[in-house]
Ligand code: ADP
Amino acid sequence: MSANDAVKPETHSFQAEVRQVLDIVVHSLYKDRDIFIRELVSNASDALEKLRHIQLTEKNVFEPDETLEIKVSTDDTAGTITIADSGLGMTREELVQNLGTIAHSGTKAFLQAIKEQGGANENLIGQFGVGFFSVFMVAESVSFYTHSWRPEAESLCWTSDGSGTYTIEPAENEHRGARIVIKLKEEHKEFATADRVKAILERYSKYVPVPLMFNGEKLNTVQALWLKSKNDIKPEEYKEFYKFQCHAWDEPLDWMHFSADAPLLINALLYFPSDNMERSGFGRMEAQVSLHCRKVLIDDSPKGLLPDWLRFLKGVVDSADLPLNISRETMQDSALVQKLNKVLTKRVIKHLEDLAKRDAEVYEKFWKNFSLFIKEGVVTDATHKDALAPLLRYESSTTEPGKLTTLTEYMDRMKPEQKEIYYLTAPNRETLESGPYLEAFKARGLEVLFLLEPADDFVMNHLGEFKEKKLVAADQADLDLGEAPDSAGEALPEKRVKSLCEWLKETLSGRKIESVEAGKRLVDSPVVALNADKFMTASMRRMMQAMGRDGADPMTPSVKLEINPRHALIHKLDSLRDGDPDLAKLIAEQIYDNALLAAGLLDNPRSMTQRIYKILENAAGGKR
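Just the structure of this chain, alone, in the form predicted alone, please.
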């Protein structure tokens, strides 16, 4: 019989309140039972990091040549899982202090000791000291074998079934560190199967800073790239990490890698994918930026970490400042999430601005695939809409087809006296260039932005202005563009113009016409329908119709009809009022429908067909 055999196990009771607290840990604290593996591996990682620090200050360490690593093994026949490390281990007193008292944080105390020495170690991840007790969610019994780093220490075994007591007794020839043997409850023996445990380790612990061995296989083969210096990383490594971390098949279009220490300690590696899955018809994208605390996964889909319009981003955010709740599963302070959100969002916007200057070609590819997300940000994110405005890109009346310009570049080209930024909306550029609205601006040398997507109207209305210049739709009725340049033809006398406008208003009384006036803006067109409701533009109306029910009110807005008193057709119409009133009425109805068609407000052009035939018949000399 050995000396150890003669020593009886010491039986201890947990503190008076431990039974109640343990019940909370086991039944209420953790949402997922597999968390216990993450917690135990994290504790092992802490123990190894502490040992590394000790080895810098202590010359005499037990088993100094022992490999620093974590070993996890399973035995589905016996229903056990074993987690071992070669870290600093525990003495008898430390077992009582750390495993006999729930919520005593050895790691927290250790961090405080390092702080007092003027040092720091960001790889220490434990903060509350209860993670170990999560094992009792699944364990029938737990045996904790250990030998402290102190050479004079003894090999010990701490054992408990979590019911309120634990024993400490000598053990035989334990290596330095800790070896936890977990006998699983019958209903939780899934955690003794290799595939189940490997999946958990690969999800939560694949970046621990020491070798993580599972049944003899090293699992953490990829480094936590976000914690490395950018100068030490090659582009190929960034791309490989993107595919590994984000389970991506495409190549990243770009990435941003940064660290910050104020207002929070943050290390982040965020990727801009090359494919927009929403645009490809695969449904709404979900954020793929995971939240870590010192390399350990906290949440792979953290809510509120980024604004919803940045849901296309992928990557990792790691913050050592996270005041996690007792289970590490949610953060105590939602204000901290908002701080992270604010810092990250500003960084992303600044990165995109820099990208546009540094590599316009890559930014154009980004804009082609992800412009709707930026526009969504302008519409939904009041905090950042002004910062997002310089990222917007549009064609304009001064650019070649397909070439994009910015609001800043538009302002650089503005006339000194110009006070507004003008834009027009339509499904395509050709419609705008052939319509009546643009001619007034071209004649005056004013640039007009071409908005070719339905969402653009909402963007401009929410943005409102850019650098104190109002954003104004060029089809609005209340624009003052000044006198039009001289054009061919003499204007109708003022009295005839007034009479014609009154006649048109009366003739078209069944239509939604707010007023008929002679205007200054037209040069080559006879008439234009101006939008009297600046909040119901043609593209907004089309979107609302598309969202409505079949047979719903088409919501045709009232328009202001503006005629060109110099145009030959207007002269002819004026003379026809007296000479051929029936034909004059047909022409009045036709130019009104033409104006609506050009404005994108005509819902059913088929009604024009018979009228056009009648007009053509008259032009050909009437009936035979």
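Starting from the form predicted alone, produce the coordinates for the form predicted in complex with adenosine-5'-diphosphate (ADP).
No partner chains or extra molecules come along with it, only the chain itself.
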């Protein structure tokens, strides 16, 4: 670059998504315009925390003795407000990356919500913090002066009026950090008046863990909310802190604030969000619990601090036992971090268990949005799976539709002689209630859990048992439920049953049938297909199909057919074998398909249609 080029402002276009956000921010009405101050102060505070961390390991930092603070000043004659910090600053590339494209997940969520609702409205905008770009709600133009902490970096000025482009040009003798000069629009000049801005800053200042100066006056005495005593903090303060520190845009559903001194000194403030962005299609969440040592930020998303399945948590963990200069690379392996992980995970599980007891309604909200994380925990975290089991919630044959129960409650209702916990999986409750599997359990007064998500099968397989009771799929073949107490109707004689079973096996040869037997399970249905393969269950198969592993369908599992020797149709079928072999064959094929359909194993029911017509023809008066 020649000396001449260096002074020319470089003009860049904003990324399309940024332009979209800016357009909405600038042109939509907005009732809480003052949040731009919170967003910028929060960014400044982050920048200072990051610098503090850099200073622990980097010897060569630009202006190492600069005081770490945030300075806000107003000039009502010029109509400007300036927010400056001595944090880590930005290089030219970082300016392009961070202020020209969207980094903030809240901003992405904001755009998505607008798309879904078909336009922006005031409420919607109020729910989201759109980070730095919120400044354009009030700004005519913004000049972001900066010098990175890197000694070789240049002084720069990023400028934009919030329309399609921004410029970057060299600036003169900037101090380390950022200095954002906001020229306010005529109608928003109130943000250049000292009283107005001071009142706003005072609202947030108590969450800012660095000194905050306003027009030369110090506003806060530095404090970190997580180090304060619970009794001194109001719920509103917790909620504000959540938005400020965690850059959250929803309300927290619940939080836990605790300290421990054994085996480690810990002060933690962890939040449970209301919204699950992962479920709304924003991709995998990143851990958002930052790690501090005596208020100094060590890492804002440390790996290994919490198990992966707790990645939905937000908040702060502070441990005075951590060495300050721990590097991010060694952190994951550090025994200390593993210890922290253990303590925190245990606490979180305990907290959720208590929450369910204390406020079932809030827990249910949590469960509705975050159940998949708990289930992921059961499947992936062998250490905690048993502790997680009491957190699971399912419908069951004794609950009303939509109402949930726990494994513990199930156990309380169990008959003394019942040795196992039964469950069935299907995409919905109706399928289970109308299917042939439940009747055997109902007739015997046994409760069955209804598992309505594909992942649940995995969960049960991994859990294996609950309080020494085995978890058993109710459509499994090798269950002995004993004689049903009110077996109605006369059973076909044993010899006939045996020959009928053999005939069925033969007639249905070529299909995936492992065996045909008479069973004691059925009450109202003539036949049921039981899972012969404990792993390739119907729901496992659905899940694999959903994951797109199709091909020649190698996973059609073979089944055990169990017939009901008391059922009228089975009696009829037995006599039809001699009387009308053709019709008997049709019926045999049809009851097999019906059994598969009920099992969720019939992929193509179309082939049934012709057969059903033939059977109907018979029923309507036989062949012509």
